[in-house]
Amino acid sequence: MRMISEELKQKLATPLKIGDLEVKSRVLQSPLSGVTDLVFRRLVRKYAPESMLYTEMVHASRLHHVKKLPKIMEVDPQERPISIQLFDCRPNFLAEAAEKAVKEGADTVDINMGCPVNKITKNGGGSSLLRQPEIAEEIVRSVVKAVDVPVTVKTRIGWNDEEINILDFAKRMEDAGAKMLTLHARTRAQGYHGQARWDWIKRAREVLSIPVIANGDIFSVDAALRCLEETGADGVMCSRGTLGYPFLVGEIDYFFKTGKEKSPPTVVEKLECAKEHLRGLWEYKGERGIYQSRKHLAWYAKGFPGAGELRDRLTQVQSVEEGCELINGAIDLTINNL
């Protein structure tokens, strides 16, 4: 484990300022579609009591036609600070959705301008806005005017290697009123492949006065430290590293604050967490939660003898009882092999 430089140590000792909002952690949990629901966020919050959490991204246009807000926007007052992430390409719909998000309890409103998925970009949302900076500016201005909480943007470095325009784009977002920029250091064309190009985070940090949060390849405490040292970013956002491992944000935050490494969870502790996750999804979503739990349970089942076989069986669970029975069997086997 590398040591923290004095300069970085001083930065980590101060709260992250997002506009007039102070967050006592510089480690954030990324919004992840189909993952960061209320149940998952509660698990992350259990180990990271002060980190900023994000909902799954919400389609602003769909909110325009509903009387009752979707479950995806539900937040627990106990999980603050919390941000609701929105996506769309229509400034007026995003402004309206942002007002609803604030009424639901959002401490910030985040606008997704980085999602690379085809069904999002073909309709003008997500990372397609990198190709439409004027519309992106109008979106931020409209949302800033509509709400009294900080508005933030999450984006990528460009559409592809021939269209890396993040420096100009980021400055436009700041000038339009964004109070923080989270930068996933890949192009839209890269998707989630290849290495994150942290050098672009450093360049963005140099041209902006608002906080810049580094995203991409933050899978460990060491990676988080290296990223901050190399880029000068104001914090890190964890994404795929938390799949089946809601402990990661808390582990990084603990090291940032204490300079000490937190003992990682044992196999048994991870499997107990998997059961908690399964039960939570059942209680919150019923049968739909069981189906959604399968991918989560598969992510937990790795790194121990028999994990592959367990993973195959967990992807087919039909009930809480069945899932817990399978996990309990793995726990007993692990304890017996100690």
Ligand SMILES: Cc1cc2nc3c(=O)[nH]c(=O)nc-3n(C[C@H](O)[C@H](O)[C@H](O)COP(=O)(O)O)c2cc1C
Given for the second form:
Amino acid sequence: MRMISEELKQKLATPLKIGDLEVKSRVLQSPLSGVTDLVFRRLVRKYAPESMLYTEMVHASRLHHVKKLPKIMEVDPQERPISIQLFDCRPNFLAEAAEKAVKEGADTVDINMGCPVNKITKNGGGSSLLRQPEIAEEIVRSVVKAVDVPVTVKTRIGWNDEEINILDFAKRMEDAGAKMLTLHARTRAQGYHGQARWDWIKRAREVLSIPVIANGDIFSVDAALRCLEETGADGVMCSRGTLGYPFLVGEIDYFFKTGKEKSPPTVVEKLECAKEHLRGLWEYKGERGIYQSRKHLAWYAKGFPGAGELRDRLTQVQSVEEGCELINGAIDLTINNL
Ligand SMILES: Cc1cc2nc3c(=O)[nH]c(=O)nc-3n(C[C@H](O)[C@H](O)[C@H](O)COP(=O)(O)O)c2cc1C
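Please supply the coordinates for the form predicted together with the ligand, as a counterpart to the form predicted alone shown previously.
Expanding to the full complex; the earlier chain stays at the top.
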């Protein structure tokens, strides 16, 4: 039996307000490059009908000359609320890209100021903006001016342990017009290692008036509740916990709304979901979808007898038929062992 404070109960009973936008869920699906395409989001949406979902990050200046938007910006009319995430370091390109994102159907535009990848930071984007707060401010101001949907920022607590500047940085983002801040509570130097430092989320929550979304190590309902109690954050965002498990956001949302545990999917349900994912990728992306499906399928194949062997074979899958056959074999085996 989980104990929840009265304060948290009340918070969970009210919608999340991002500027003028009301979102009826306080658990969000994070942007994940190479993962949160339309196909993955459809699966998440099935279990979390009211949560805010994010596209993969989109390189803003790459949109400057193109007539047709890249597939990663494509949004289903039914999948709202949806945020399109952009990255770059040039305010004018970001503003222009944000206009395109809104035309595509984005309910909010999120600016990535947290990506640790060298290729991005050496060009001034992602988490390197933590070291250039004036440019980050200018970016937010330009994008806010360009679009009439809320502009939000996702960032980290600092560049490294010697440069944890999130409190000043977050305030600057709010003052520049950001309507929500998602904080991945690690430094850039940490990458994805070590524990997320939720104490910084609490401190950021204390200095800001806009909603603060806690991100980092939200892998379960318990973690989500503990994080909200400890930090006072306005919501949680799930990331790696959803790899091969698009049920997580829905599970947490269900608990937030009902106070009851949703029974976790059975092995067979997870494997059926893997097949749906594979078929979706094939239909949406063709051959490329099959190659991309391999990592997803490997993530699904864990936690049951024979999972290791299945995983090895799924990482080499060449076609939908082959993938489905392998998964069907595992389903039969699971049912026979019940
Ligand atoms: C494969 C992968 C891709 C990611 N892509 C993005 C991205 O496109 N945009 C972004 O803001 N963060 C991205 N992130 C960071 C996550 O959204 C999240 O901030 C981070 O994983 C911390 O949460 P966790 O500890 O729950 O995984 C990515 C992380 C992973 C593992």
